[in-house]
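Next comes just one chain, in structure tokens: the form predicted on its own.
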Amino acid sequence: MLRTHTCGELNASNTGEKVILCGWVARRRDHGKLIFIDLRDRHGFTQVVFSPRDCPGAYDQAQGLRSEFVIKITGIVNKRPQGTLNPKLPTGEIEILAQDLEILNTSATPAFEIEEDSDIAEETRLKYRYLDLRRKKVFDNFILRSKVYRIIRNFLDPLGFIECETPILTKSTPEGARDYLVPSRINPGYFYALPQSPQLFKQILMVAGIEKYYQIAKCFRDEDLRADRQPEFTQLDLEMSFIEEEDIFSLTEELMKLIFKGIKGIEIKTPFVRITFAQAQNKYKSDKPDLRKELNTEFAFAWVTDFPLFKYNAQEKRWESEHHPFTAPHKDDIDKLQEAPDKVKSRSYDLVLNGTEIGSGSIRIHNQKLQEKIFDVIGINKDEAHKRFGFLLEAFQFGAPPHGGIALGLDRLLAVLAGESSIREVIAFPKTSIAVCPLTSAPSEVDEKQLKELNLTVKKGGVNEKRR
């Protein structure tokens, strides 16, 4: 290791020790006979003093230091003189008297000051995200994200869940939003799609006998963006066999308790409030009610249940699935499928937190004949069903168990935990509201050779004016 300690761990108990620190120059102050710098790494700040009397070589070098230079310091830990202590810092009672300075790398002048209270335009922050992430407030969101992932895995693994990845390059099976399509070079004229969710694969895993599956999954949807949407996002995907709604509710509630206890130190009350879709609409005019005032739990969870199985598309004059076509109807409503589809309730449920939907799931259809009835109602004939979902329907012929699950939107949950109004603040490299990455300038044009290899031609024009 280049260093003996981090910039956040030294204190008075280390007085007199010779140490080596590495990091970035956060601030430089020239007091005439002494030069002070605040050295920063991900762990914190340490003050370093350069004295022409004690170490003239290091002092001379320090005169050329600038903001964000990467340096290595060798020196002795000293107690700060009385009246100069900084109680705001864990290292605020000590400083390093520099004996040697090595400049590991220089830095251009940053596009903005790396300060907590800097007022910076979002697009500038995202363009220079590597600088933005050096700010503690921003960086802490990703420490939080890592902690939440660890809590999830530590909770699910002892319960017998198997973490299993599903394909990113898959078949286009539209699930309510536009697919992102990827052309196949080897199979000209054919396309992969990026998954909107692992929905079909996790159901196949249940047919395979996995019984308890989870995945921290990347999902992709080509839809209009806002503060709580991104073209790519992360969800905790869960699926279990031989269960009912109560099993999903109790498991999810216990996980939320652990996350909020571990991250916020807050005891979340369970069971969560349950309210039907009809009750939510009648009382709150929303299927995502914010119950904070009514419940007095800063964080108010609620399950919204009994959604309609179908919704009517007036423009196309046909019924559509409210969630997705694999959601099971209530057993008592199966007889209404043909004659009164508007009366059929689904075995689906949403988890709402402070007026934001952070999870959605259902008990699935595992019977092929019932699945065919659902397809019939929404106007998908056998040929179309086979074309779109044939691999799942075929799997259902080989002993599919009853199963269900839930997908929790981790970006939305993390934004709530971090006190952020936008999920962009908890995603390392997010896109803007027009689905552009300012850091890499994606999406971008590709050269003619690549297009020819994919047997594609591009219609010129149509450049988004906001990108000019």
Given for the second form:
Number of protein chains: 2
Amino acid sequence: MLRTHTCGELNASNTGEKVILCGWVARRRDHGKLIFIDLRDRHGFTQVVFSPRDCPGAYDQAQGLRSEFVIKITGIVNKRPQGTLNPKLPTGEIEILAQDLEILNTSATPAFEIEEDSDIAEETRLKYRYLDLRRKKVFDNFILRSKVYRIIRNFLDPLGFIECETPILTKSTPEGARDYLVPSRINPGYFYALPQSPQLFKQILMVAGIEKYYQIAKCFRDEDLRADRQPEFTQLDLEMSFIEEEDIFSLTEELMKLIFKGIKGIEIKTPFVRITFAQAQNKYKSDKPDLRKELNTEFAFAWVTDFPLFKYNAQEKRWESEHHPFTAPHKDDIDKLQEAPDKVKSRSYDLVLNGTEIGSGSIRIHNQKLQEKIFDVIGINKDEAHKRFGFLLEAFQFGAPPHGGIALGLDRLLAVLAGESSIREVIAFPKTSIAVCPLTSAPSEVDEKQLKELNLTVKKGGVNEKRR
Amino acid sequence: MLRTHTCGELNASNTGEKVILCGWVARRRDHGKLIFIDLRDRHGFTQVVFSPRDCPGAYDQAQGLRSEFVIKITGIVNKRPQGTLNPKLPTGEIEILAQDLEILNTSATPAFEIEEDSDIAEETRLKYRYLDLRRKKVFDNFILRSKVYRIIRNFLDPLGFIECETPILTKSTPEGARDYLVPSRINPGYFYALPQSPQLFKQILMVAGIEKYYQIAKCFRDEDLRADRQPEFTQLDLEMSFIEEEDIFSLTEELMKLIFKGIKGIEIKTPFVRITFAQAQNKYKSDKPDLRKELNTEFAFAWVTDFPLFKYNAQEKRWESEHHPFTAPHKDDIDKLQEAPDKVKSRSYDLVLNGTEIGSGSIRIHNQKLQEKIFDVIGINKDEAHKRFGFLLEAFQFGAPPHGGIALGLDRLLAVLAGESSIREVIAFPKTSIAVCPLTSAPSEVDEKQLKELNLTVKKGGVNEKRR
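Output the structure of the form predicted together with another copy of the chain; the preceding block shows the form predicted on its own.
Whole complex next, starting from this chain.
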């Protein structure tokens, strides 16, 4: 370690100790006889004093310090003189009298002031994300994320959930959005798809007898972007066997209770309000009603249930799945599948928080005959079903247990917890609305050699002239 | 919950209780007057008895049960009669006298016996991975993985490491293997690359002042495959600021101590043996020596240090980086950079376990002038450096702290812990040696429409006729 302490931990009880601190120069104040530096690291600020009398060498060097230089200070912890204490700072009782200064790195003038509160264009912030992340408000969103992950795992692990990784290079999944494709070099003309979710794999894991699965999983959808959409996003994906809706509801509620208690210190009330889709449409004209006013609370959760199993695609004149084709219908509605698909309610559920859908799930179909009936309604014939989901349908022949689960959108949940309106604020390196990363400039052009190895050609006129 | 207990938890103390169990039929034994079922779930086996006298309905139904049917049993816990106890089974003192049987799902005849110990072709096992995972030996490898992840996080979280996600859709990284590319639809002719590691991002996070970062990260390399290589693999990626080699060594050793204690119950000796690259080559003719015999232990760790910074590419007649171009040289060797690049030692280190490299890392360059000198030696001019790593070089101008880290190959570590020779045994859904997933058949052909949206054409003759 190059340091003995962080910039956030020294106080009057350390008086007289010789310490070594490392950090960034946040502010330099030259008082003529003394130079003061506010030294910043992730943990806080510590005031450092350079005196020409006590240590002329370090004093001289300190005159050259500029904002965001990285330095290493050796010095003695002193109580600050009466009247100069800063009660707002945890280290505000003390200062370090510098004995030695080492400049670990210089810095060009930052594109924006780190301490500045004023609005900086998002594109600039993202291009210089490493500067942006030095700002406490931005950094705190990532502390928040890691805390929430810890709460999730510390809750699920002791309950017997197995964390299991599913592939990123895989086959098209049934969510219905556009897939990102990855050309295979070894299998020319063939493509992997990045998963829109681990849906099919978590169902396979239930057939495999895992019983309780979870994963904090990256999901990919090539959709046009908005504030709450990104090409890649993170969800808490979980699935259980031998359960019913109530088990998912109570598990999720318990988890939310722990997260809001742990992060916000708030006791949220469980069980959550439950509203059927029909009620929600009737009363709120929305399937994700914001109940904050009605419930008189800062964070208003609701389960929306009993979604229709199908929706009618007027353009293509056919029924399609509202959720995905593996969602189970209500038992009582099974006999309506043929004659009145519009009347069939599903065993799916959405979790809504403050008018935002933060989770979605269902009890799945585990019976093959029922599955075939569903495909029949949505006009997927056996061949097509086999082509798209064949491996899951085949797996279902070998003793699939009753199962169901939920996926919680962690970026959206974190944005609500952080009081941010865009999920970009809780993603370390997000993409812009045209799916570009301002930091790395990805996506970018590639060598002809790479395309040749993949047996691909880019069509003429296809290259984006705007970005060249 | 459809059940009151798992198949692994009932014993004599539960005698007389009415219970509900769910699981798979592992074995059915028809003794004429009685039918016995070994009911299996993830937790174990429980014996269920169907008697025509006690419950004729369930008895009749039980006659139709076959292997891997999924059933729900309601019954009474009875002590097994004298002489029929099974001391090998945690539930071997009891059996369930069935009162009710519900067949939750039937099963076709499995492609292989679940209980069978004999060798099954790997391709078959992977195609029916959901059957394969029902075998205890296979399943246990995934319990192992989730346990190891828990140990890692419970160790790093309290030390102030921030778990931070880095992008999967990103720009080419400097490891030098082949990238997987993802065409951008919104930016025609442009491609994302899947990360070969989060190397550049973790260095950016150090410039951002995160100080301590970790991530259990997916990495992607389009290389030809072997037993210990997969298109996607998982590493524990970590990085720290204001540190030196010793900090990474002691942190990693402490983590390995916890893992081997927690998983194997073994106290491994720290500090690990350290060998310079030169010594290793001299004495063992290998940079990953297997020291088990020498150290007389089942698990022999060693740090290999002082690798040369460069290796000579005789074909292209130029020096290239042995590790990656951000690896710091030894301070004493900096003046040899121009005149004797072969003599320059690096501040990189490999962690070797039983002759397998399970980790690799280095102290990085944080000084821009030094970085330029290195690029100069390996013949990367400013333009090319900027094109490939421009965003990192730019970041380095704004107060980059001294930093370093390590990446541990979790699949390899888990394979050693599980006593498996192939990392495929510890990956839930691995790919074969031609990068195909036997379960999903990924990669696969895609619709012309999808390629059109991406402005791509597959060259004629490029389609893999073998797989059609």
